[in-house]
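In the form predicted alone, a lone chain appears below as structure tokens.
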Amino acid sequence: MSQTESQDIETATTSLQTTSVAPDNKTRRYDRQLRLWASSGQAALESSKILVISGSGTSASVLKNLVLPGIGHFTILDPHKVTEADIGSNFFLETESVGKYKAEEEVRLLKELNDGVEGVANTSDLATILKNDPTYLTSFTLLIAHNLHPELLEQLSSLLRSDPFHPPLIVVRSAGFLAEFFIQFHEHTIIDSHSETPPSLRIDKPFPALLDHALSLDLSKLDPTDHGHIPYIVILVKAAHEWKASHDGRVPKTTEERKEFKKYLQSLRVKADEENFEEAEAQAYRVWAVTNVPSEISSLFNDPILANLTPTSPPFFHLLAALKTYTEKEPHTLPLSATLPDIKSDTTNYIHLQNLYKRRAEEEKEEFTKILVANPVQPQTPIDKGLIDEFVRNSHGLKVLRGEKWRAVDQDSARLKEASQSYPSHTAIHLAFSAMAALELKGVQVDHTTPAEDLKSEAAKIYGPFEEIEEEIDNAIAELLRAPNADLPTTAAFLGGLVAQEAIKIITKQYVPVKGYCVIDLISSTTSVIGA
């Protein structure tokens, strides 16, 4: 195959790392986010179908952001067609394009940004769609919508959180230089979370090879160079073993304890300045640091689901079942990790130290799938060995979301209150949208001309009496009123980066998405999530 050609992202990462073979285009031009979201999350992303309600601004900005990695399909929802205003705040349309479907327009346009992703233009009327063909909306995997009319918005949450296999919503709302967008979803589950805290080395509990490795040394009978390239995992495990044969088997309990076994490990060293021993000083605490699963992830072991597991549940928790197992055996941990942090040492030693935990990581993913295979009730499709390697590679940063619908968090007053006091100006800018939405419920096209009082009113509504925050109130409801249906470029690619960002997070099912109404305020230049 030419390099011009296309290959698997996985196949061409791979080889890249293993041959000297060029990459080729495909992987050349997602090279950067590969690093982010891994083959497994441009797989997702080159299999998704967006559908993206409203021609604005802000719409194409965030389409913007979800063409150029690389989404499978999108369609762009909306009848209207293009006005001379609309030039002015939508960098995806042209002069020629006055006239014109706003939606074909901008398909037309955005599609020369990728030409590996697939845009269609729908002219259709939403408010037709729901009532006549509700299954079209609930094909795609995921939807967003801006500046919908909050009755169609109604209608269209409701629609897909009355099944939990409906894709998930983005609402975004936006007014001049005031904006917020909420991620409705039932469940969704992570992987690969990205968590900062890095998988357990076990130096409390070396595997039988580390602990091998680690007692064949003789430091006193090393050369003074390789003496100080051992790894500093491997100077913790025998100083360890050492420690506890002198004292019962225990290793460093109190203060003057875990003091001592660092002035041993200090009689270790050869030369007053090898690294490798000063990073065993300060990584010391691992010795007594009991490795055990970590509270965030045991805590997934008490999901109702679990306890109700079928052959049609998701894999996610088939593979969770099997960790729950895993964990319940010795050492009652988690599925070693390969991963080594940096550490001072030189290349032979580091790739040996590295080939070990490799082995054993191998040999407890082996014993993992033999639980899971072995476990009473199978899912209905056997689980891809690739969904099971990162699984267990990432076993320490699982995580189980759960969302709820579109503004119930303005149906708990005590959250806002809550909100507020951390937040009150952002609050008070989520309480000026929801307000401006139950006006256009009842039937009020709010503009500059409508009373700042009926926004507030129906605020009270919502929060109850805000004295404690009416000065952000004011000032959210008079700027929102200057400009209550703005689409600003400024503010619209702005928004359009950060929806892109929770979209590829729901997409790829990596990362943490944001939980609550995210409100943003471009006057200040300030974020806050709210109502989480």
Second form
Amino acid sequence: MSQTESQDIETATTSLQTTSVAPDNKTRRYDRQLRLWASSGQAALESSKILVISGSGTSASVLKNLVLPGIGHFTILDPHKVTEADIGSNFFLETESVGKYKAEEEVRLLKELNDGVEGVANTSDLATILKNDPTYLTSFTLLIAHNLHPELLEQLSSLLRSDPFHPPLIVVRSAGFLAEFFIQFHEHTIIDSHSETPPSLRIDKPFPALLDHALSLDLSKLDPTDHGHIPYIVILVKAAHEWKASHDGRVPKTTEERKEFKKYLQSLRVKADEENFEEAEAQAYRVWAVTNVPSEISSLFNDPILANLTPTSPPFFHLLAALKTYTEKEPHTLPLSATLPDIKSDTTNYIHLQNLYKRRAEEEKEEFTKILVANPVQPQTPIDKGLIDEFVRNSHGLKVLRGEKWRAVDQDSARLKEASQSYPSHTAIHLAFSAMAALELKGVQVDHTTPAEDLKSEAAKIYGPFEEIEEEIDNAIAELLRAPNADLPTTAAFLGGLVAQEAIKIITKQYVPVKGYCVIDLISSTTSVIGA
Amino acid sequence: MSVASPLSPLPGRHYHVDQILDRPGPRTDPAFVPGETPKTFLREQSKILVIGAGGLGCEILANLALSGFNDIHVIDMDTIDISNLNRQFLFRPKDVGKPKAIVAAEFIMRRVPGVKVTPYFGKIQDKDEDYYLQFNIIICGLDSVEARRWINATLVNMVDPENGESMKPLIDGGTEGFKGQARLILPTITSCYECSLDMLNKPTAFPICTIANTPRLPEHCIEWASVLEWPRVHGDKKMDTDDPEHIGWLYKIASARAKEFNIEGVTWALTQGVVKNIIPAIASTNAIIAASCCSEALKIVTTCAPYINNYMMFIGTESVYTYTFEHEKRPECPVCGGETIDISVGKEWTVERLIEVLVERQDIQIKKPSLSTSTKQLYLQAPKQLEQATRPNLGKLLSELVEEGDQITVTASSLPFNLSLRVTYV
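Switch from the form predicted alone, shown above, to the form predicted together with the partner chain and output its structure.
Okay, now the whole complex, with that chain kicking things off.
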């Protein structure tokens, strides 16, 4: 907007101010996703390079959902030319594409979705690359393979498994209404898992400033309006302190005592409808629910990497080591979170309380940082403040996932048996796919004329006697043989969504990806994760 | 292999879909006749309506076209915004400002040979029963509860027990971030959208006294700017949440208020999020839910496999979790149940209080209701003369106007159905 003389100083500065904070086009375009994974997740996506092996309808569906949110680069590896059949299952091919290279046509039409994404078509074949140029494959951030021949898949998965720094691989199989996928990864650490469990407010272990604040209040001297504005956290801290003083320092333990404690809370009301006291009563359990290190977090402290920490260990484990030491000290909790939920209160009381939490959280982060820099083993490059901050803020939702090789589950019939107890039909579908791969490894081209018995005997070699899941096995094999080579558009789209979502979780290191096989049955419209 | 027909150029492209139509599966209904019958019905006779050409709509249209639905209609009243481009893949930056339905229809017809997509740029309420009767199936990809309630009630009302064709399957999808759901409604047979109203998350509403007197969160400051300050400063001028100048103004006012109260966290994005009630949305979740909807449509139209009974929930935040279950009909559902709802009313309640309660109740959620009994009008929202005539009743005690056990009929212009209440005084 140009500045004219008629504008006074105030309007000029305000409009300037407005334009400087108003989002740019890129932020506007990505607004709906930035609200999920923020700019850190977006930056990770934008620096990722993805290789998709095969230019099938399913592959294009996956890529569509990755190009739209703005990955950095994708390559489609496919040596084939477009057939009429391809057009019917792939939205990113058009009538004129028939006879041209599938990879090239698909890249051209996918790139239309987002100018910011680089797309490359590779029309050579995987077998040659595996032999001559494996470093090409390992240079990507993530690889995705759809309906790849099991022999090549085995080579690819072994290559990527051979070095912990090699990228993860998503193996996708589909036939008609049935599908499955598996993510092969080495180790996946997550700081921001977007855990839906809120961190503890530590009402049972109030930090000194909170306790002082609570005890400094004389509820009986407040006027009724102020009385109705004391945050429930303060009420509970104070009430618990008083209770303990008259009960040998113990919190309410028995049901009877807890009832009595709630009665005591009621007696503190000056009016019947004080919402802050209603909240206090509803949240009273926080007085006796002991704030410890959650078991999901303390179990991470047994991680083998912590015992053998080296300067080159990932920063995550240096931070985890510091967290372990931190929790060994009083009050044996995770560092305090600075975020308060919204609670019934007036502005002054709420902001005061929020500042107490903020200040304390800051102090505990300082304490954590001191421990981190005093760790006997130090990381090669110092960990920056931003990462420390993120780690401490999300310490109640940390995750470490250890992956395994594709097919490892199939070599362990005990795990398959266990899966079949909970998910019989999905385990059967998985076995049908594995049996199909086993036949393909023997050079059989599976189509609808392939005898069901052939698949069944391969499945039995993997699983052992079917016993109670025999009917499910027969059903799964019959459905698979109905359309063993069909890349159904709806199944492709469903898989495209699921696999892209997993790819986003892997790349951004936010949210929690699937461990095990995700098996999909679009006849019953169900999914299960087996062999996790 | 099928022969080329004007409706199906490039017959070889049906290779994939044909595999599930040429052979039954173990769970297919024995009455299914594979081969030409389902193919012809799908490709040459069926007619399907897609409501919404946004995040879900784009996906649904592409899936249906590839699956072989050749006569598709689409309704959408919106135009394209830049923030749609991260997922609504039929639109390009040059399309910003154009009607979604029209651009989407043109794109699909350019890309997929033989398909006809008929767009309507407008509201679903513009169309009557005759219009909806022409379709075999209706798929909804909407973000509005109101619109869903309208189409649901319209389709339930349309059912004529004498005419099986009047029952139109409604497939409804919805997403929010990494989560979503897809369901099948067979009007009058399965539970309907209204039956499940209480499953919706209650929208975050901030009490006006908090906004005015005791702000604690940045959201409270933003609500103050939009709900109280905007009308005070701008009078009747309507706030346009798509206008960056308006958002900029709200942001400035909210920031000043936050500063005054030492509240942190007012940002442009949050301001926009609060005033527009923005729901995070990504392509991948839309793909999953749309695919599920279209998979059900394909199964219903061709009978090649059993369809869902009747609800699938999807959560992708931690691993992949889906839950498929039968959502049950609610006998007192005002749309498909028809039973009178018993409501306990305090003796001291005024008519206005009853209206407030109806608006609040999670299973009713009726905006601006009009109330009447068989003998008198309690309160009518419109027309103006009747509103004025009945307004004095708002302050009167309900118990003075309605006897115990009497029925009150509740209507609202946004909903094509009546609600019948039976009053008990407590």
